[in-house]
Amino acid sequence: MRKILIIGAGRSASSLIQYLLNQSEAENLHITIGDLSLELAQKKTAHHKNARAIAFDIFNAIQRQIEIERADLVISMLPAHMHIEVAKDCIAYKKHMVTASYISEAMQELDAEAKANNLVFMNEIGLDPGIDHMSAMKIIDEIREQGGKMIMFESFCGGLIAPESDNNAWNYKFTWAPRNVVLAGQGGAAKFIQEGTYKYIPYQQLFKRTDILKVEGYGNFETYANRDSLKYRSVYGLNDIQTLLRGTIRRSGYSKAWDAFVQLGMTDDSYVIDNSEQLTYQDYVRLFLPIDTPENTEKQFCQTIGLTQNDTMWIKFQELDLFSNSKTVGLKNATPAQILEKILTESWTLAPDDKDMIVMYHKFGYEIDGVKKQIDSQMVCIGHDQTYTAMAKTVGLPVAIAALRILNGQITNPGVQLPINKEVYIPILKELENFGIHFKETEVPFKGYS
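Chain above, on its own, the form predicted together with another copy of the chain: structure?
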């Protein structure tokens, strides 16, 4: 049997494990699933006869080396900074490796050794990065083959709530790490290129400078710019492109309301608030308002962010119970961001039957025979339940498919790789369609940047 070691059995590993277990008979696979929590690993193996669950500590070098030596291929679903020790052992024991994370410098440094040992180290093969690369390169390569020249590439992705579970005023719930949602956009200006000019958007403008995105069959969304779009120029070979933008998708209206938290300083994670534990939610809001009369916190809030109470946006804040003078924060030495996360979690946590939704949308502008054209490509994936979420499917399935294809000798290019070559992306995109992950491509009139 071919042995696969999967390290990390968390949320994004469910569909990955399911796929490989389902294939294990036909493909003669044995899967070892290691996680710090043996219970979690056992839950994911579900007593499958071709699977083994183990308690696994990545920092236990002896155990790590024993398990990697036993495997034919290793999948690391750990946080990105933890891959490197696994990768070094994979070199030492000559095992292929797959991750869904961005290639770190340390990982890139192993390229020559991986090549020398004829090992495939496939990275960035989850959703974003992963499906974005593959679905973009498919169209970019097609355009080039026709003799077209890329002049614009805009690419958007969002982890959202499915329409059937979308029942709050923000049209948003936490389908992924809440902390990352609260801190989104912090840590540096967003950078992109628009019709040949660099553009920089600071955090305080980010949620104001949204664009409208219409997704066929799913209605209106909005997008805001991601941190550094410029690095995709070299990855995709788009060095002389005029417009290049990557962004995050939210339902329309989310960003304007979110911007109120940004402007007031409620997303700040850089200092702790005195006596945070005892504060009521209303006390917390008052920390950021100019006037200090407890009687009219709601009016002061509206006035400070330039909102009238007949604005539909007002419902969003009311719904969060942000002005409660009975609910208390209950977190010691908390930052503004941590408190906001707590308040939001009470409103934005998925109900047991809620489903998540992934939306990805690309716009490709190109010129061919002197004519400017545009292709839009959209993918919407809805989760099955809270184990086989859209996130778990879109992150895990490409990893699983790639792993099996490496074992089967269908992906052979050695070294530290990402899935931008046709030999890799075409069969994977095709197989993903069987799981409801398919891109709908449409020719549209060229509209220029959004």
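Right, the form predicted together with another copy of the chain is done; let's see the coordinates for the form predicted on its own.
What follows is just the one chain, with no partners and no other molecules.
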């Protein structure tokens, strides 16, 4: 049997594992699922005869190398910074590798060795990055084949709560790593190009600069810019494009409220708060306010962020129990961001019956025969349950499909790469449609920058 090693059995691996197990009979596959939690790995195998669950420690070099040597292909669903040791072992034992993570500098440095060993190291084959690359390149290539010239590309994606589960004032719950949500936008200014002019939005201004995005059938959303859109000019072959912007999607009103946390300093992850475990939630909030008393904390909070308690946005903050004098932080040596994450997790964790939703939206502006045109492309995916979420589907299924196509010799281009070639994206996008992941493409009047 052909052997696949999956390292990491977390939330995003559910649909990936299910797909490969469902294909295992027809494709003669045996799947080893390794995770630090043996119980979690066993749960994901669902007692399938073609699966093996193991307790797997990525830092145990002997175990890691034994398991990689046994495999024909390795899928790493680990955090991005943990891929590199796996990748080096894959080079040593001549194994193909697939990840959903961005290509790091360390990974890119293995490109020559991967090519020399005729190995496919497919990266950025999840949702974002992944489906965004493939769906964008499909339209961009079609426009070029018609003789068109790209003049604008905007791309937005968001992990959200499905309408039927949207029951809080923020219209948001955690569908992915909460820490990433709390730290979103940090690490440098957002950079993009707008009608030929470079634009920069520093973190302190990011959530003030939003645009409206209307998604057919789902109403209005808002978008804010991602950190570095400019790097996609070379990735997509758009070096002379006039407008290029990538952004994150949230429901309308989210960013204005989130900006309050940013301005107060509650998303800061750079220092530790003394005696943090003993603080009540109200104590925590008061750390970031001018001198006040417990009796007027809510009023002082509103004054500091320029809000009145009659404002509809005030409900968002009340709902979080931010001002509770009975709930304690309970985290030692915690940063402001870590405490905020804990508070939000209590309110924003998906309930057992909740469903998540992925929204992806592209805008392609181009010129052909002297006429400016635009194509809008939208994808909405609703999760099934807490195991087979929309996030798990859109991250895991492209990984699984790519892995099987590599094993079957249908993806052959060696080296460290992302899925922007036709031999990769056309069949994967087509198969994803069978799982309800499909794009609706509409020609609209050219609007220019949104």
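Because the structure is a prediction, the values reported are computed rather than measured. In this text, the rigid core denotes the largest set of C-alpha atoms whose superposition between the two forms falls within 1.5 Å. Positions refer to the first chain, counted from 1.
In a rigid-core overlay of the protein, Glu277 has its C-alpha displaced by at least 2 Å between these two forms. When the rigid core is held fixed, the Cα atom of Ser326 travels 2 angstroms or more between these two forms.
Core-superposed comparison between these two forms: CA of Asp311 displaced by 2 Å or more.
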